[in-house]
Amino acid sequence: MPPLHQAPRGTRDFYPEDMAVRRHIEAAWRKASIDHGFDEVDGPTFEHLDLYTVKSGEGIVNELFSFRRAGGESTYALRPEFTPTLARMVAAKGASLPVPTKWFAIPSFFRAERPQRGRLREFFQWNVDVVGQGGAKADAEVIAVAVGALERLGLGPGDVQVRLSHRRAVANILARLGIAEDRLPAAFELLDRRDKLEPEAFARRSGELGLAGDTLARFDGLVRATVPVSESIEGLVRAAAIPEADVIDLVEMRSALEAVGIADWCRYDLGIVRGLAYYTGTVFEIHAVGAVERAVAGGGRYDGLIELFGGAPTPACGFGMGDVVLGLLLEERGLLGGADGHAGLLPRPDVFVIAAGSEAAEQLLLPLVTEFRRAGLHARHTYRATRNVGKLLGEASRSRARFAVILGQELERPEGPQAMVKDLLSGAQRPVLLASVVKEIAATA
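Go ahead and give me the chain we just looked at alone, the form predicted alone.
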């Protein structure tokens, strides 16, 4: 039995600085979603187990945390992803939803898998979906939301790349290579695992698909074909040695990405297929440039999935972006708090109130702090017994407060009691009438 003070393997405790990082990431996700016109939703932490097996088959059961209530007959599972919940919610509302329906969510998820760097058993994931609208414009809008959040977090096209493809385009190319339609799922799975396989294993599994010699070389070239979207589609045609007709779907995609101003973030990559069978069109992953981590985000078009949950035929596209890999990338790039480390992301007090020098000052402290807070300011105060002003100002600085208000120094003046206000950034200080100190700090906070 592990020590009781340890969290379960594959989970995290969020101490204040860790929570500040999480809220920082979530704030960028939420702001980008709202700015692009998406509404926030959520669903239950657990669902009926059948909700996941209807899409992925019984094999997924071993990947889930599933349970049955004592004395109950139904089997439930902690949610491993949001798409089935979203599909169920859309199917339940049907035609009453607006067209398109634009939703986002930032839930917690659970997967019963071996924890490793970038992959945990409990994590948070941002999900963005457009339901009810087909075509490249909707796909580009979804990708633009992801890029918008990454920009807010300080990342640029030199840090991350959107690698995109199209399932139908890849299927056309694979058919030209002689892969039968019933072998396409296996070929897609092999493409999806290309970066995880040694060259010998990749060649062996390609052979099992019936690829050898020149055909295998062309297949390998397809896997490695990647060019910037900002270049013409002819660049991809040359790199992959394929007819332009096979990738005509990507031509429209390029125009849509240019329209939303993110083409320079994107690359065509015909090796991106997304292994899940429910993807039907555009697929994409967002990868860190030069990093070996898993993808920061992934998604695509999944027309037809809503029907599996009892809804009408409905086009849909979306993506998921987890906090674990993204957090590692931001840490690596020095984008989580700057010189102060993660503490730099903690809420910064507007004012720190100190009582020093007299009993009268002590009696004024809590009423003044209360007055600051009622004025909408983030106010803190010392709990220490010492009246050493130097030590108390050190505590105020460590809290990263903007101002310190010192009570007990030159309180009594003919014009009324005063407090000393110190700007903790510049070091300048000046006396301020106690009656107006809240108003003055509120005007500069």
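Return the form predicted in complex with another copy of the chain of this protein as a structure block, the form predicted alone having already been given.
Below you will find a single chain and nothing else.
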């Protein structure tokens, strides 16, 4: 026998129950996007390699799967993220796009790195972007879409937190603490690594930025504290002797988040940086409460990026949310299907048609199943040879069908042939005229 083939390392086979989980997550993403007025877009699965060095530099190349066509001249790369494609597509259309342009996408992405828990070589990621609109209201709307999907998946503010900061507010604070402008990038990098560094290393590297004694204590206190958005960020910064005016962007975010009803999901966290250098304003991450996993989602405002790809100067704000970390969280919280496990997420058949005798099996079964399907109902039947109605009702129940229709038991009535219809949830059953059984089940299913 030939050897069995394996899926490539870091990729996934989606058997029906796995696919049901994926579609369940995607459905929540799509529904939240559409309800918030976003239009779906997509781009190619691979792009010219140089599209990815525009934003990320040559360093990205080793993290990509890249290739050429045999005899071809172009080098391509499997997409590692959506933003460069989005920027390219926005730049190509220019002023003909609506203002704002509100787009979402649910593509698969690829990273040529070592697979580990929560991080695969191929994964799905939801991207949501508002392009052409600046300001806290647009930022809050983007965050509200993310929260909307998480809420639809069964999560609440006790499960996940949006941690948010603002590049300009943090830059103001760093300047106030005496950090020179040319050291801001190094300071942001230090903030970004805050949780990965030992306290001594953090203090030493803060010292290299010129922070020591009282300023270091104020810096450390600010970047390690997280405050619910509904509480006072003003109080926190005042305690560190920072004027409120420095964090006006964060104060405006509070009003905007309150207006869309999600302030209770959000905390200020001045240590949130989002490593990518291109963010210019609000930055946020969504984390499971008390989790050791990576962020469920991350994003922010990137007002300079469209221009970098050849477009007009265009404000923009967005986020990405991957399926892998989110899937682990939903699994852990028991939110992927009920008592049936993941099978509970599979589409439920409306009807399972059973033939009690050979004549019904040969004459009636397939035409009735076909009639159900033509009416837009999910209809199943057995492929086994048995005519044992008890066994077939068992198969119908295991298929999770809503109704069973039994043919061939009560065919002869003055009004015409009948079928027995059994409600597989309540167990109740009653005869129904064969001529109207599709209409009756369509009305109930």
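This is a predicted model, so every value here is computed, not measured. Residue numbers count along the first chain shown, from 1. In this text, the rigid core denotes the largest set of C-alpha atoms whose superposition between the two forms falls within 1.5 Å.
K.L.:
How about S206 - superposed on the rigid core, does its CA move between these two forms by 2 Å or more?
P.N.:
S206: C-alpha displaced by 2 Å or more between these two forms.
K.L.:
Can we say the CA of S255 moves by at least 2 Å between these two forms when the core is superposed?
P.N.:
After core superposition, the displacement of the S255 C-alpha between these two forms stays below 2 Å, so no.
K.L.:
Does R117 move appreciably between these two forms, meaning a CA displacement of 2 Å or more on the superposed rigid core?
P.N.:
The answer is no; the displacement is under 2 Å.
K.L.:
Core superposed, what is the CA shift for E234 between these two forms, in angstrom?
P.N.:
Between its two positions, the C-alpha of E234 lies 2.7 Å apart after core fitting.
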